[in-house]
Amino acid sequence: MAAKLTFWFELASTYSYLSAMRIDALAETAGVEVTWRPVPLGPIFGAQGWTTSPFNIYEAKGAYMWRDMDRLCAARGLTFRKPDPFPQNSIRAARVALAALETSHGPAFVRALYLAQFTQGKDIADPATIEEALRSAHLPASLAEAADDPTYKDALKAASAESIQKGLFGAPSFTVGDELFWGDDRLEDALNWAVSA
């Protein structure tokens, strides 16, 4: 049986585009399986107290996220621009990704959402970013109707429950059954883990 892997995303977050764009590969050579999990922080961080992303409460926490993004996207051979604004609202992106995901282009319309966004600076709110991005995908552009399809509505807020209740409290997370792992610095700790168990 197939060591296994779930994998927290918020579309808006900049270490989750960092694991997006390696975890495929990294979870390939480890024979783990992945689930891929859209997951909006906007309920996360309000149960903390918080109206926006810590990076932005927290001006020199801020500073260091960007400078980091800087500096891994270029160790990774990744393009980076800080989009604007920041967050950005995920929550139409989000449902089309829970339709996407349904088939095995999914994890590619994620990608390109995040590359629209975070080389692009595009806005992953506009409808047209969306369809973009699931062409990109080789994804049909009547998908973006998921957007608005009150399954997938109660699908994301579902996801939001869940994650909760598994104690996310940022992303990119992982989970192997109960465990939990937080940042895209801890993939590779959390792949090793699926296989262990």
Second form
2 protein chains.
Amino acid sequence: MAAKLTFWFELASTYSYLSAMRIDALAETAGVEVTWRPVPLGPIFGAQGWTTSPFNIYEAKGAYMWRDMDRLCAARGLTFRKPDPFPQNSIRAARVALAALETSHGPAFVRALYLAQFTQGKDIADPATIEEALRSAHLPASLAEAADDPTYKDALKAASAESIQKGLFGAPSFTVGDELFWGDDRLEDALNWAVSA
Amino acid sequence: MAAKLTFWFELASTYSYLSAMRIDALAETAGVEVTWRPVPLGPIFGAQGWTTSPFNIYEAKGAYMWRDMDRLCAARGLTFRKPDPFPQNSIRAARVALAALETSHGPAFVRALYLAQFTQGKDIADPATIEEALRSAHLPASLAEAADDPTYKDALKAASAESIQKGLFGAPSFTVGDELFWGDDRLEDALNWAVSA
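Having seen the form predicted alone, could you now give me the structure of the form predicted in complex with another copy of the chain?
Okay, now the whole complex, with that chain kicking things off.
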């Protein structure tokens, strides 16, 4: 049986961008099959009494995160610019991602959204950004209709509830069965766990 | 000029324990000179409106941290048990650490405190624990008097203020000049930065 790992990402999350850009190559090397799952952090943060990203609430933590992203992106050959606004409203894009991930082009669509947001200064709440990402991932523009489709609205709410039940409190997170790993820093550990499991 | 790094640790912090146990070996290999500086997180957390560890305030984050520590300690050949209470009151031990760090035995004293707390279930607020750690680091028991010495009380307060000014918001942290790295996960990056600086 192939080793399996679930990758939980929030489309507005800086560190999720880092993992999205490298998980497929690492997983292929490790022989691990990855399931990509968008998970909005809004409800998770709301459960902790936050109305925005903790990086906005806690100033020192936020200042550090932007510097950390600059350093990490430079070291990994990625360009990076701070989105405006941050965090972006990712709900509609996440519903389209759910639809895109029913095809093999889903990860490419997700990466295109991250690149638009974190390297080109585009807003992923903008339908034009979503359509452009669909095009660049060779997916039909009609998939954008998922943003208003009750099926995907419900599926995203269910994903949120499931993630909280699994103990998630941030993104990116990785799960191997009931084992939870949080943060881009734990991606290698999570893959190793999947291989050993 | 030798590469230099400052290691900011909180004696009650789980992840600071992890860094304390490995920083000297890694720094020696990298050719980096390490300055050990105790920094109480109480004032830093207080500035963010918290009256206890965020691991106690945010339940999911706390549950994850204990599991993460179990996994990391197991992988590194360290034993680990959850202290009771958590977090421990580390103020008196931190003042003694300041005095101990004026000698070359300071890091050994700090490691002895971490081992007492995180592997033997001892309370570092207990004078007996502090005295035992002094003994095991080959330091005179009289150093324990630093816990009530106004010089070290003031020095610790000054360290807190300086750390906040430097942008610290948690421990362990590492600084190389004005460059800040947060978390045991960034120890290698911080050492590399020191070498390149």
